[in-house]
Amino acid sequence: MIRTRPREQGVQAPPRNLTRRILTSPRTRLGLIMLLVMILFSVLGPFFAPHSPTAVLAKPYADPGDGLLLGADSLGRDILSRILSGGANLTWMAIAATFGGVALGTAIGLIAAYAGGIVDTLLMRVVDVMLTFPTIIMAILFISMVGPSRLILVVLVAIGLTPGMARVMRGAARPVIRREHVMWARTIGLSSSRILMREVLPSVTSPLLVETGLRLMWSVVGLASLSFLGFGVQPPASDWGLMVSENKDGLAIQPLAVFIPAVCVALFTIGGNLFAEGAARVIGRTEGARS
């Protein structure tokens, strides 16, 4: 006897079609373009820096001129070179923290939804405990004990993103677990890992995209905030958040040293916000059409 896979009833927008709608929405497309532009700017910027970002070339807060297109910062370093070089660390750290938090949170959420019972209860209680600790404060406390490290920063931010991600993915996966195709996969004896990866995960792709955009935005803001507070990337390295902190006292004298890196961080976060908001609107319209 040949077992055939059951068809899902009442599904008007398959996950692939919904994902395609999200990626073709004007708002999500604009957000995605902004994100890609900022990532390219961060990755390629150091290759176009006219000077070393740590070299002292002029007096502090010097005006533009004498080979310094945007002037000098609080120590006399070229602002343009530090801006071009300052996004590399923030970009790779934010992307790594985002994907780490998204992957861990998604795994916890899917396992909790699939297993149910005592496993679900225990995992969600751990998540609730993690949610009580603000990410920034947890990172500051930990870094104060062990010292600043870029890898530790990535791990701490990823851990901070995990509980919220787990909550969202558990809620998105619970209705999917009860669908016919998942029940069919269980009936024929497929392994739990295969069911989660091949049957459940593709059905929660849309909320996963939305949450990834949001978590990327929060990663950028969190890492830039830690650098601003002195617990992130350490001097003399160039970093947008660190630049704002180093030059805030000279804002009235040389505003470019603060304004431009702040705009770079803002553009990064706005891109992630536009992507997440646009995707949420597409999903909302699709769910409204179904009902």
Second form
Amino acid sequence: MIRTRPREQGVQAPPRNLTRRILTSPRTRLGLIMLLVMILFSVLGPFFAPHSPTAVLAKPYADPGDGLLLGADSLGRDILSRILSGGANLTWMAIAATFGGVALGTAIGLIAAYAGGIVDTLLMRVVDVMLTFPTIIMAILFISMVGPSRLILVVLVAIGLTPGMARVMRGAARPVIRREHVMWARTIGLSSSRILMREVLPSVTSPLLVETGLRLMWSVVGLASLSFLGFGVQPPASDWGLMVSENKDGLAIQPLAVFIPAVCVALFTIGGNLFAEGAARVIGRTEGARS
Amino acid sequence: MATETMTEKALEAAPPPSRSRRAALAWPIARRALTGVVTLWCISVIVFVATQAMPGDVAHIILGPGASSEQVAQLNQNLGLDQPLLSQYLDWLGNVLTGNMGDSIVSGQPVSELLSERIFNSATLTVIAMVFIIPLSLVIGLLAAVFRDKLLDRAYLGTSLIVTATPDFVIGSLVIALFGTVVFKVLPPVSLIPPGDAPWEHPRQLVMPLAVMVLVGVTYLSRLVRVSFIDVLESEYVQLAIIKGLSMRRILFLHALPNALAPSIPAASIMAAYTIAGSVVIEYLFAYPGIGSALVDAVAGHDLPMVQAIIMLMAAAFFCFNQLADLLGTLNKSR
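Now that we've seen the form predicted on its own, could you pull up the form predicted together with the partner chain?
Okay, now the whole complex, with that chain kicking things off.
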């Protein structure tokens, strides 16, 4: 059978119960719980570390024992302490990069949709050029010259997230711009920034939420991968991505030093994806747009 | 992101209604060639600005903090860094266009010579991966679409959700642990190909990097195949075929497959583009001597001409595959 799908002009539920609606899906709830658990683990972990994550306490790849619950890593440092303190940087950097990228992308997308004409064309051309540069390659290019400072990493990942976000938000905002309440606001001469913030933004919260979940996942993937390649958080600091590359040669002797950090990163990103996909499904079902 | 970008672009760039089909094809191609040249030029400016024109002394970055001022002056002269920026850029661009990417600072050999084997190795890996990815994605996507919302489809969707979210280096490490070191020791954990050998002379070394690339690629592509199959299966003519009582096999292979294939072709091209970016992580993980691991080494060794050359190459290849995907998408629409 052909399913008819009401298009964008259809009823859009008020955003107030958007959160509640999205949380009806077990998938979204699970994703959100995983995200929160991983964030809590990263933030509180360093306080529970039994040893300093950078102190050499045993022989390389020493077996568990002598107060080292999981044994020692490639340099003889406590694996447990390094795992507990290895998520803090990743977490704040990923969250900061996500919010930076989402905010900038949304601003560009909404302005392009609202202004139209030459502004729209110019902004979208810039976005096209940015899209032709894979984020990880761009990040490596700049890091190779400036050095891997944490702030620069955040900025680079945020910039990498921006063009895709701008495209999606422009697409979501264009039909909203033509709605009556926005036209009314334009007619009575409200300022553009007020219209965008008060009239347009609240109508695009659904895609905004889904995209934020996705971008958080990509931020974590990108930052952890850069750390893994040696371009992220620098040794001797502890970081999950870095731990995987530091200990991969000792995989046969001390697999936990690779396993646990790898799984920590994966739980984080899978949580983000579960949330985003679950939310997209609920929104698709209740707002009639295809997920 | 990739798909919606693709379709959106395709919609925007839809050619004006024209009478002859040739005109309908010529317009998008010409338009793309033009924007392609402009974009590649933009990329060259970005690469140049990010490397050579960076504030701060490039020579110091290359030589390290302990360099003497004579060494710095010497290197500046060798690299032409004492020239005005614009003439530096024009020289550099001219060299890039004529295929002369300079000499590697680390080994002193020409960059083009060093890279040719690496490019060949990476291309081999990618092509072999695509040979597996495309048919596997078609079969898996088709099965998931036919058994939509059944147990098989749900298991597939759950798995793909997890694989999509997991970074390549995590999947790779787990695969190494499973087949290379911890559980079964059946495959070499690193893929060292001796210089001068073709990669396929060492098939055992290729299995694991290929497995990771195929797993990631199939997950991405088969989801798109699944969606396009579902669309086709819901369409009127397939519904009609079902009502007419045609056999399911006939419907799937004769009616649905050709139509579901069309949207998958540009997606395959996009995937090839993403493989280029992904190759950095996978090649580094398996120590495979390709262009991605060359980039990591070049950055670690502050080898400026190598970094410039590799990034230009990767960006250009990424761009070309994306444009190809775009073009294929437009051709589909106009048909």
